[in-house]
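A lone chain, given as structure tokens: the form predicted alone.
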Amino acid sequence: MQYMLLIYADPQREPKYGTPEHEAMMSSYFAANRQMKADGVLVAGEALKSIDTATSLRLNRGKVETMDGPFAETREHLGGYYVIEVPDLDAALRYAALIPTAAYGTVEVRPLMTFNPAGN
């Protein structure tokens, strides 16, 4: 089963770029990446650009409306994700615990639904 690990963090609680704490966090991310690759569970993963680059879209009475930034009002921002393929939720949670942001933010673990609209 595939799970998406959604990484949320409050920018005020993140280690500041260029500090030893930031370097340690990045080393921990690299270690998590290596572990997931070595275990053969990593399907995809990437960081997201900052929220000031986001555009949200909704339809209102058939008209497209766009807004700058994320739609949700929250202190924590979605900063990245992993897609992993593991047998069950317990395994997904073990890999989510490897993500350094879990120490100061939130990692949401959610199973993916497979619709396969491309017909592959």
Contents of the next structure:
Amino acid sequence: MQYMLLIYADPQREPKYGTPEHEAMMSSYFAANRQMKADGVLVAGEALKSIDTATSLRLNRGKVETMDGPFAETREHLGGYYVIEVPDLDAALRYAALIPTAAYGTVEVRPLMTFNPAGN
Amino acid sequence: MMQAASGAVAATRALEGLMRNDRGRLMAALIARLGNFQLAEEALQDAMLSAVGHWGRNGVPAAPLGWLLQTAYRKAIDRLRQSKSEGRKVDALRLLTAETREDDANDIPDERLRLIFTCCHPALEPKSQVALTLRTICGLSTHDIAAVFLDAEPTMGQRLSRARAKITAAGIPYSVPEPQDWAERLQAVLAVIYLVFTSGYAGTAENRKNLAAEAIFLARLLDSLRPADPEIEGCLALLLITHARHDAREDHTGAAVPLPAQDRSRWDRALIAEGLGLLDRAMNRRLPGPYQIKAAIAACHIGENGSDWPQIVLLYDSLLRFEPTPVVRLHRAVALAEAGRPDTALALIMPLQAELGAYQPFHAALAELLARSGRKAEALAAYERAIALATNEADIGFLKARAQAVRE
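Moving from the form predicted alone to the form predicted in complex with the partner chain:
Time for the whole complex; same chain goes first.
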């Protein structure tokens, strides 16, 4: 099964760039990446730029409405994701636990429907 | 005509007995073959309907479990074939071409350990874990489970369907956890069993006894499926030692009787002996865990000379290392007060207000300690809050009597 690991974090609680905590977090991310690649489960994964760069869009009776910022007014924002291919939820949860943001944010584990609109 | 009617009655009786004792085993075997929880549930319902007709006409077969399993399996394939979804038709083909085992004998493989771990998977809501375990392993009806939670039956039915659908859709494995996950996942299973046990205490006496029996059944089943696990033994010991005092917990008016005042001749000696034996065996394995400690605490309460409070305080210290929760801190403080240090206990309990403000036993314990140190007005206010939060008549009666004693 394919799962998306959606990484949510509160920017206020995230380690600041340049601090030793930030460095530790990055090396944990590299270690997680290496592990997922070595185990052959990594399908895709990216970090997202900060929510200041987000633009949300809705169609209201066919008319495009564009808004600054993310759609949901929550403290935790989507900051990145992985897509992994593993046999079951237990395996997916084990990889999710490798993501360092889980220590101060939330990792949501969702199975993909896998109808592959990109056709690749 | 008469014969047909009595045949149907006999068939229904046989079926009821089977469902009571072997429903969990059937479901476990069926899910193992179908790989789909909801489909297994529906197929077993179909097979039971079919059994009433067939068994009524032809008599109960020699191997009724094997008959039900085979029939349910065929019904599942029928359901998949009739489905509009191509994916489900492919599933039907896969099942049809799969090796067909003969299940004429009644010794179908026991897959219940896998089933228990699936029902108690932490990806399901705790309430759904309990409901699914009672429905699937214990074979309780949706109606009875709804009554446990004081829910409407359709609401509980929907909860069960959602949980089964999530197991399939989210890929919750139908398997015993990997060794690295075992300890943690076992604690989740034991928590469900203990919740079944305590759920009864919120309801009627009848309800309580039934659920305690279901919890003991589950713990015994787990112990037989995975022998020599000290935490499983500890959990079973805890349930047995606690349940042994069941009949002495209430007086003839239904009011709760505190432990020191209980009539010990009404304790079930056989259950206590079995519980203590299990606890000894568990502790000799030298792998301490929270359920063994809780069982040891229960054992410390039933000694010949009453509760051994200093020992209980030490056991709560150990328990805090496994479960650093405010509830365990509360229990430790109460033990400390009983061991002769009420002032320290009161100082430890006060700060728990923030976390335990909605927890009835917190206010009851606080009231008791305030009363003992002569702070009458505060004690009465705490009793009021405890009474407002109490959910059963026995607790309310006990708390009202305590408050009255303080007033006088």
